[in-house]
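There is one chain below, alone, in structure tokens, taken in the form predicted alone.
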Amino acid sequence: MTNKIILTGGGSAGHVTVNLALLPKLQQDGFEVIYIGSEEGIERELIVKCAGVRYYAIKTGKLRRYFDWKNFKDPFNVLTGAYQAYEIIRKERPRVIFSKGGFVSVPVVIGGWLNRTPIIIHESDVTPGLANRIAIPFATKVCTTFQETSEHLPPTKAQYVGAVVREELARGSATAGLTFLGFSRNKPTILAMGGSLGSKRINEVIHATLHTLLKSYQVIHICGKGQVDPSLNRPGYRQFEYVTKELPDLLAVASLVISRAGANAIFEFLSLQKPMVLIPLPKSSSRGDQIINAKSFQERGYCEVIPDEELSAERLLQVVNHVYEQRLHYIEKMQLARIQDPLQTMIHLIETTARRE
């Protein structure tokens, strides 16, 4: 049997980044990598650029916590996607399936379970998301980023791994980033981002305070698709919808980061020792996972947190200035973070599971 693995996960970049970190290692170890994702999600855009990976698109249905007429249609899309995934898995016969979560992963996990294929799930947040909560009963193992997540999982399935971070992020060049941006070395730089889908709320506050920020800082602003405002272009300010290839260099330039509190992103900032101002998604538009993530990081001294409902131009300026002035304190705390190799741990678990199959 060919040494195949199926990866899945999508809906946002956070549900793809771990797969992107694993992918080259798996290929080096002799796995043929197949990806199952949605027809139009960001995972397709990111994965089709990866050499040697075959991509299958299936029907998906978003798992909403609010009323929407699509809620009546989407269960049928999930069922269709589960059948499509079942047929793909039956044909490809992978040794193992690795799921990063997101709504696209549910039909794949169900299809894998029906094929009796071992399934490894990765949960980034302190508490499992809705898609993973549905998928956990079908899983062989559930890998966690936070140690405390094990409290929410069956003891026989939980395995603490830590944060899997893309290795290429550590290879960024500040010189290349400054050249790409046209920025000066003599002024600190802020990287502001609202996740792969952008954050209208963060964008509005950045725009409102931009004039004042630019007196002391240069600003890289990753706005999200369709949210770039060309009328705001000026020296020391660069805005992008989304960044892939240049992201390591932009992170190398950044003195601090303003961000939502998705687990994958904040652990990447931690690995690079970037002081953070975190603005977690509020419970009104999420399940509250980012609030828990941000609180965990704040308690460890890695960041300052602004609740979304308290966000204003004045508050953002105050906290940004504080974090920058105390940046060495935050970096010192981050340097004390436990040193480990979660990427290799995950690869070992995948290979061991594949051999057992």
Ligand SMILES: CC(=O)N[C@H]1[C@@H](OP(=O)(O)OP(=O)(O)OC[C@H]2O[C@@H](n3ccc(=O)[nH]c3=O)[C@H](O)[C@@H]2O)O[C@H](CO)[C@@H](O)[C@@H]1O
Given for the second form:
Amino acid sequence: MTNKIILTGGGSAGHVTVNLALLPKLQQDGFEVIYIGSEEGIERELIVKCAGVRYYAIKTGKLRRYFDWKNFKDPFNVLTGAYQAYEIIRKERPRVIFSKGGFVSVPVVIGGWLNRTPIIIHESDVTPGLANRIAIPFATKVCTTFQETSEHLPPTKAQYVGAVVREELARGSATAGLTFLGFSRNKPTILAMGGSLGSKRINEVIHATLHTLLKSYQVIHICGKGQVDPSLNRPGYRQFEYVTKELPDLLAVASLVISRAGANAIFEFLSLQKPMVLIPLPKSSSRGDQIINAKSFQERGYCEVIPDEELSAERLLQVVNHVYEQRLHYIEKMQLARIQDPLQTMIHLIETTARRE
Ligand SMILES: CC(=O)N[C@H]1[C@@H](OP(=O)(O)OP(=O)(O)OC[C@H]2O[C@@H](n3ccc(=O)[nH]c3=O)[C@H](O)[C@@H]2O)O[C@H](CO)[C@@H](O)[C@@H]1O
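Moving on from the form predicted alone, kindly provide the form predicted in complex with the ligand as a structure.
The complete assembly is shown below, putting the previous chain first.
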């Protein structure tokens, strides 16, 4: 009997993070892990670094809310991807498929369903994303990060597991981070990031406030691919496109974060008790999931929220100063949060859902 599992998910790091945390646990548990992702997505870069995982690239298409000529070609790519995934799954005969969402997961779920393979889906946001909404009818179970997500799911499929936070993030060292950054111990540090792909809007506002921010703080700025502007380099300010192995140390240095409200990132900040200024992605460029994520955190007292439409240099400065001055108040609230470790629950669910031959 094979003991294979297929993982899928991609498009942005948010759709790979849970898989990255789950992967070593599955391997310890005796599963052979196979990943199906896209040809060019961030998942390929992140997964091929993982030992013992075979990666299959398939074609995929994006389902856009706006006009693009690619909208005519992409349905064919999804069909080709579903055929490719069907063939891979037929050949590999996994016991189960675990899908984290993102567009590449749609053809994999269809290919898995055609092979009658049990499918588990994971949803990080309060409301399911489009790819997961398409996939849910084909799934056996849907794991959720937020308890309230079950309201949007068939009751027999919903399974609340909690937030997955990569273990290594808690092992950062502030001393190593300060040395790496060349920062001083005497000034507080802000970590600003615009989600895993970066945010032009947040970058512009950080640049506009930089001069004033640097009078009181040091700033780590994760800008996104191709967005680093070397002309802005100065003492106390470091820019990165994307950070992998140094992220735990950089988080250990940060006293406060400015961020979009992607579900994985905000639970990571919560688990590390970092007071947050969240600027959720607006409805004009998303389904509004981050607005709901941020509201849920604000109601619990973990953060302040600046709606994207109200974002300006002045507003950002005012809110950052407020959150920094009141940081102990936010930390106290975050200390009360109950963050359970969902990995064991998920492994158990995978074991009990997987096909037995
Ligand atoms: C534009 C978009 O569709 N965003 C969605 C995407 O966000 P996005 O891909 O930004 O995902 P998240 O904010 O949830 O997670 C980002 C992940 O990338 C990691 N990271 C980030 C920067 C970096 O330099 N290094 C690094 O490792 C973070 O630690 C985190 O684990 O998925 C989230 C989870 O479904 C959704 O809530 C977001 O709405």
